[in-house]
Amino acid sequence: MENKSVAVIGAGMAGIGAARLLADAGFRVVVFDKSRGMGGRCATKRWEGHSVDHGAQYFTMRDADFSREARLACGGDLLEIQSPIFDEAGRELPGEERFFHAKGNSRLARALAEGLDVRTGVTIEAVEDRRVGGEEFDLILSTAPWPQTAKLVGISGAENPYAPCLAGLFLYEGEMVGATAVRYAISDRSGHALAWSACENHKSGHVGEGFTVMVVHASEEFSRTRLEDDPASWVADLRALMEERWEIPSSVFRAVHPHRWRYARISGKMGIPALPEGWHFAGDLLGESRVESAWLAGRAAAARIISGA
């Protein structure tokens, strides 16, 4: 077993979860990612002097194994959001523990990947003879979104079961402006363009003194309709809707950053076609679009590889 090598494509939560289990089982594992950092959609941006989680806003720890590993890896940097989330009608949503990393949620993946061979900034356009990053591997585990994985494998016309999400980061002068002092977020499932809007100030240490940072995720319908539009147009519309909802005066607006998530979450289930020998796939496509679900999907794929070794 120790002679077998595995290339893991993608340093998101699924990739890191799989790589850790495979490495612990004696495989030689190398993780590749086209981004400069780790975490995938568990993403943090250093912006205007603030740390802003513009992907996964928080994570749960319902699974005992994930909870144990996250607590061991993060230590005192693992914190809980104390402020409530409301729905579009102003009702507080039932509480469950919602966690974040003090230095940004992408640090969760980095902490869980401690000691692994992770090579970032590596773009993989094609894979021939199981060669990735100039090396040949016995096995390949792709945790890239299914359309990207299918392209690498050579499957044409692959189904896309993911919903996109247009996101915006908004900076305001003044701390806890508008209605942000009394709520962390508003989750709207009514179909309104603002599916999610949240105040990053409720995550201790993320926002500098004298400012408020808001994060907005648009609805699936809005995101699909406006995905290829000029970001300046759709982010301006989201800003206006968010300021109205949160009673934030436009006069204190200071900066904006738009972001497109083309593969934000799973919108429909699908079966994975048979893959070539030596190839494996993992990701939240096989479970739920949650941080810990992606980690668990990666672990499950690793366990299948180990059992078949």
Ligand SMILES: Cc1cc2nc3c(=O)[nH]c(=O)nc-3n(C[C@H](O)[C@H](O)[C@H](O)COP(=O)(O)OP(=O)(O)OC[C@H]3O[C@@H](n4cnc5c(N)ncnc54)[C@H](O)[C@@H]3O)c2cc1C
Given for the second form:
Amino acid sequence: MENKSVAVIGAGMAGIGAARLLADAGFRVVVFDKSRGMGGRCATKRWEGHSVDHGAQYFTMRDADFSREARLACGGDLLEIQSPIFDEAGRELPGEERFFHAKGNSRLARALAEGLDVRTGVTIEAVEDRRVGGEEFDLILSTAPWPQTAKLVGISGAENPYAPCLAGLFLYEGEMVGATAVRYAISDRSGHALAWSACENHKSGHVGEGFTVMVVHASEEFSRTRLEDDPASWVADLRALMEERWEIPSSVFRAVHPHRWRYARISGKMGIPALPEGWHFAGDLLGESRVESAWLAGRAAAARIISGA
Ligand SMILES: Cc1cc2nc3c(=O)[nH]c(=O)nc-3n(C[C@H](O)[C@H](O)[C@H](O)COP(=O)(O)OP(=O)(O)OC[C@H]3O[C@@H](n4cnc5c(N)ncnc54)[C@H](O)[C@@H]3O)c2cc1C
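Compare with the form predicted on its own: the form predicted in complex with the ligand:
After this comes the whole thing, all chains and molecules, with the earlier chain placed first.
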């Protein structure tokens, strides 16, 4: 199998994890991503002079291989969130090491991709005769969320096991406004519209002096109901709920940015149908919707390719 070529579609955690293992095993690997940067849903927005994680908020490093690779790649930029997360009733969630990248979580993917051939800003619209991005490959590994992968391989009416998530970024004048100093985040599993709200200031290096940045993720139900609505309407509702919960005076509000995640997290399991010869699929769908789980799913797919399975 040595020296075979593989086109990896998607430079998220799964794509980068796979590409590294394949390249180390001697494959010629090119990674394509439609976005301008790497990381996929492990996403960071440079916004109003701040670095804001609007996808994955933090990552765990329970797996020894992932922990080693992430530490090696990120060095001193790999930091741990020190402040607690509370639930909706004000109880502190059990402690677990929660990590972030000092320059934004998308940098984790970028660091892990160091030295790989990654071509960003390239949308793969169709694949014919294993031609991807104008080149022919022996194998294709798609890590695009399943409905997008299914479209590329020509499977119509594919299942969509992902839940959407409506997200809002909010900027306030003043440092640690309202009740943000005492906790990093509130995770609300009660079905309340405000499923997650967090203060980005607790990640050192992310927010500039004199400001507070809040990140909000709506519940699955709210996100499904309002998905196609005008973002200005749902983001205003999320802002009001968040300001009340965090006791932030609206007088210090300065800016907002809404973001719609169509395929945010896995909300149901499904079996992947047989793919055409030469095609492979990986992504968080094969494990859990977590950064390290996606990376491991990519590595597992790469290992199957290497072993010729
Ligand atoms: C709002 C939100 C909050 C989250 N919070 C956490 C958290 O706190 N902790 C945690 O561990 N996990 C969290 N997750 C989950 C985690 O981010 C994902 O499970 C993981 O990043 C998925 O990685 P992936 O590589 O499987 O997919 P993706 O990151 O989606 O990567 C797929 C890539 O494929 C690219 N692509 C798609 N179609 C094409 C095409 N046609 N051509 C070229 N490129 C294409 C996309 O641009 C994307 O970069 C969160 C996710 C979201 C959305």
